[in-house]
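As a starting point, one isolated chain is supplied in structure tokens, in the form predicted alone.
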Amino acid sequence: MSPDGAGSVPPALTVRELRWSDFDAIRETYLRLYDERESNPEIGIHLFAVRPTYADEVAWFANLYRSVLSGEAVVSVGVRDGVVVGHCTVRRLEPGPDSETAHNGVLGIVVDAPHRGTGVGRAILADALRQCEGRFEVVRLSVFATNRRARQLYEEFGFVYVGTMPRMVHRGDRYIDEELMVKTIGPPNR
């Protein structure tokens, strides 16, 4: 693996950019994050109380679409045997020509389950931040202090510590501290 934790691609998957057809798959997957965190409340995404609507999802997933054609976010699909199975996404903080912090992006990663930790998660970070290149200074994200896993996954590509955010995410009887981590990535192309 490369110091800067990008590694092969694992056998049988495929990343590539995002498609207009994935909104199903995408959909799906994270509508099952909902079911998962009533059994692993530490699931380390921010999810809203109630599951979204189907047209909540549709004007979510247009709204990315439209951010991704126009140049304010990438995203990496993960696809293995015909069927996407994660997402990272890089997101502009603050689009437009005027926004002081328009040169940091916002990552966002989702792996369906049976899919973790067989590298999926790792090729669509890779790729995701490998297009980030010119596009953004600085990425920064948030994970859950209890997601040791996905930490040290993020230390490998170079993000750093920065913070922590206490009871950040109130989940059922208890609260989940979230930290900051951060990655250079160079001044963009302009």
Ligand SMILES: CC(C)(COP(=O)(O)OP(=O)(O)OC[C@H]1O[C@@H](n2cnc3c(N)ncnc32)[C@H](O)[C@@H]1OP(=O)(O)O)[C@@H](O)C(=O)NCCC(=O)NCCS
Given for the second form:
Amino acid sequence: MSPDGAGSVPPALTVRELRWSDFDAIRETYLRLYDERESNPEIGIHLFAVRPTYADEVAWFANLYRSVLSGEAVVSVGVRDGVVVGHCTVRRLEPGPDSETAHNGVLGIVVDAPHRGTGVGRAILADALRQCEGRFEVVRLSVFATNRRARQLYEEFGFVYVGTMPRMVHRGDRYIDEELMVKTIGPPNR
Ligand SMILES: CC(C)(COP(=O)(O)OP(=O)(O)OC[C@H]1O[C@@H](n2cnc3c(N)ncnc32)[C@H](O)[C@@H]1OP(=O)(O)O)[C@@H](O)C(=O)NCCC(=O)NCCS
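Return one more block: the form predicted together with the named molecule, after the form predicted alone shown previously.
What follows is the whole complex; the chain from before opens it.
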């Protein structure tokens, strides 16, 4: 975790880097979004039409973990009372020595529903952005146009709105626009 990461978080919440043993908790958080989608079609995360298989999830997590080890991704994990309650990832867009876009990171964040609104998102976002310094020059994210509170949070961290992707998500019988936001971090140390 970044040295100053613990100072701004509520008691009993710690923020740390990803561990291999986080797989089950992160998978369960993700799968609960599928249940949540039933009652809240505006849940602001891209999901598949049907839940991924266990094998799909293992492959996804292994890829993420490998990316962290190779420096192609940063992950900040929120832990409260020993339980993983949220994670924020920033993954390199098109890694590789020949890539002209490798200085861009793409951010995703999710907090387990019972812990939302308690400071977890703010803490893991802050930590992930600190980890991005020297690694990415620009961080981008997309947020459902209906997710006003999330957009407000990103604006507080210096993300600026750069455009709307109309009908980006087709969920059930409706389309949802997505807004693209970016934050310039600075040049990497290389
Ligand atoms: C968006 C999300 C990551 C924010 O994390 P969080 O832990 O709820 O946020 P925090 O408790 O740190 O609150 C920080 C700010 O986030 C904003 N916020 C966004 N969504 C919120 C929510 N559902 N509940 C509470 N605050 C929310 C508020 O502006 C809040 O500011 P405030 O403290 O001045 O009210 C979280 O609500 C979540 O996982 N939502 C579902 C998935 C999602 O929408 N992910 C974002 C994809 S772009």
